[in-house]
Partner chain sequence: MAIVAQSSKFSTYGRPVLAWGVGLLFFFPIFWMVLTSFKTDADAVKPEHLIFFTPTFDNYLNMTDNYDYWRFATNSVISAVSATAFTLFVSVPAAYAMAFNPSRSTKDVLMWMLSTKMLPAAAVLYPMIFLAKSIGLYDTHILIITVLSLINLPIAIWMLFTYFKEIPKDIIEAGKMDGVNTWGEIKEILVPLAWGGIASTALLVFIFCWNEAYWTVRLTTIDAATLSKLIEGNRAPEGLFFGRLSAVSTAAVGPIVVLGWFCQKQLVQGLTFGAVK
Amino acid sequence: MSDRKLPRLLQAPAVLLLLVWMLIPLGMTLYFSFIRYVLNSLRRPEWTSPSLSNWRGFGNYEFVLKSKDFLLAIQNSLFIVCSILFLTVILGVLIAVLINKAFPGQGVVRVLLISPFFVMPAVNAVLWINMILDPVLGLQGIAVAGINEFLDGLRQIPVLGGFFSLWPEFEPVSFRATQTSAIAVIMMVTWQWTPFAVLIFMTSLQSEDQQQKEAAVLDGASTWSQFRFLTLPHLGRPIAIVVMIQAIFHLSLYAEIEIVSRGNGNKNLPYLIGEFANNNIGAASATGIFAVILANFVAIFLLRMVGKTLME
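Okay, now the structure: that chain only, the form predicted together with the partner chain.
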């Protein structure tokens, strides 16, 4: 039947496009990762165009592995992703349970809560790092200055002032600095993605078996054990899905890092690749291959965990 072939034909464009999208650039990355290839070199102009005669074997990989940024970048990638996952899931569950029951203005609170999710990442980062977290001009700076002024005022009070003068001045934190910029990124991404987790957990809570709960109440289950033994298991699947989807998005986090610190001491893998790609394409490509391997580990793990349940 011709009826048979048409469906195959209909999905062909999608499959082909994705195949090309996967294979051609990835193939090139693989190729570049084995040759010497830089964008500018006065000394070795022959390296500035990709060619097999510049074969370097695993040299780029060695170079990347030895560079101190690489390990840092992997650590940082995992640190950022895991922190975000941890925070969003915990906050998500708590908030979802909190606002799931009816209360006055529930609809409005939902709308307020979900809003951050739709803010474009670039704006998210610019907003947080400048208007909110800036140590001098942002809300943080203003708040810290205000507190210090207030303490200063207290110190002027006779007798009691002596006690307050023992207190130190508060120091605002600079979130563009090396150690803290990752925290800033975690903060802003958590702000953006917690609403997503809340939304999904809430939807799932609405399908929780109410009769089961009522039975548990009759059986004398406390609120805590209801949560622990009924609600939490019910949320297992949505939690897995939230973890998977966020992992997909956050492993390739970029705009936030670029905007917050320009990767200053806070590079993740995508950022490191971008940095290498300013000149050393060979190294950038080798790093890219590492990133693919890392992503594959995560992907296999996650698809194992979640993928099957999606199919039902």
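Numbering follows the first chain given and starts at 1. Only the largest set of C-alpha atoms that superpose within 1.5 Å between the two forms is called the rigid core. The model shown is predicted, which means the values in this text are computed figures rather than measured ones. First, how it differs from the form predicted alone.
The Cα shift for I293 between these two forms, taken after rigid core superposition, is smaller than 2 angstroms.
For the form predicted alone instead of the form predicted together with the partner chain, what are the coordinates?
Since only the chain itself is given, any partners or molecules it might have are not part of what comes next.
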């Protein structure tokens, strides 16, 4: 047996297992997306079982495209993902640079910064929406009430009270509302995933060429110039990898949206799939195929970006 055949034979079981693992669910989803498959159909009982006799063609896709929530789900998915990526990269770079220098308690600070990443998504959502963002019992409500109380005290000052009386009272924001629920999801997921970016960037900063920085200092380069022309180019590859990995995960967000708003004006494609899957499996499968297509478009764009960064 040649030296080339033996490694291929050893790899074959794992490759076949992965193919089966991916192709069978994808094939079933494609099959269900082309048939009428409704779990609770009293009018047409034959639709309650997946059968070729219920062939519908592209009818499920047309139904999903005409759904009032489909475009909202795509827009919301892209808005949430892009916002989280932007915030986590910015915060991750700044925090990693800040704690990269030695200081007392550095190890404890690093552990505390990384710990939010290990919180379960559902627990993270419940913590934020009830204990932090709640307009009455959360930290937001307590902070707003404290500010208003402080302003009331200023209004009692004899001379300056008239000026402060012109200030309106602050109102807490209800993050379960349609307009703000997506913002709540972005905040809580950013809090959870920023430690992941910090960890990657901190690891990369350990390999930064210190001789170049010392030479830049001797040449009179400012701290901003060192960061812009030395640190940021060095973090180019880690940033691209963080963006790609996080985009894949954030396109499948579900628990946070369910807990925050129950999808009230804040649906993404996974949530829309869950709604259809309660009864209409055909429409849910068609939406799943759209989600796969969207994820592949995003992945191709990100892979090209990563490849370009790695080649530079």
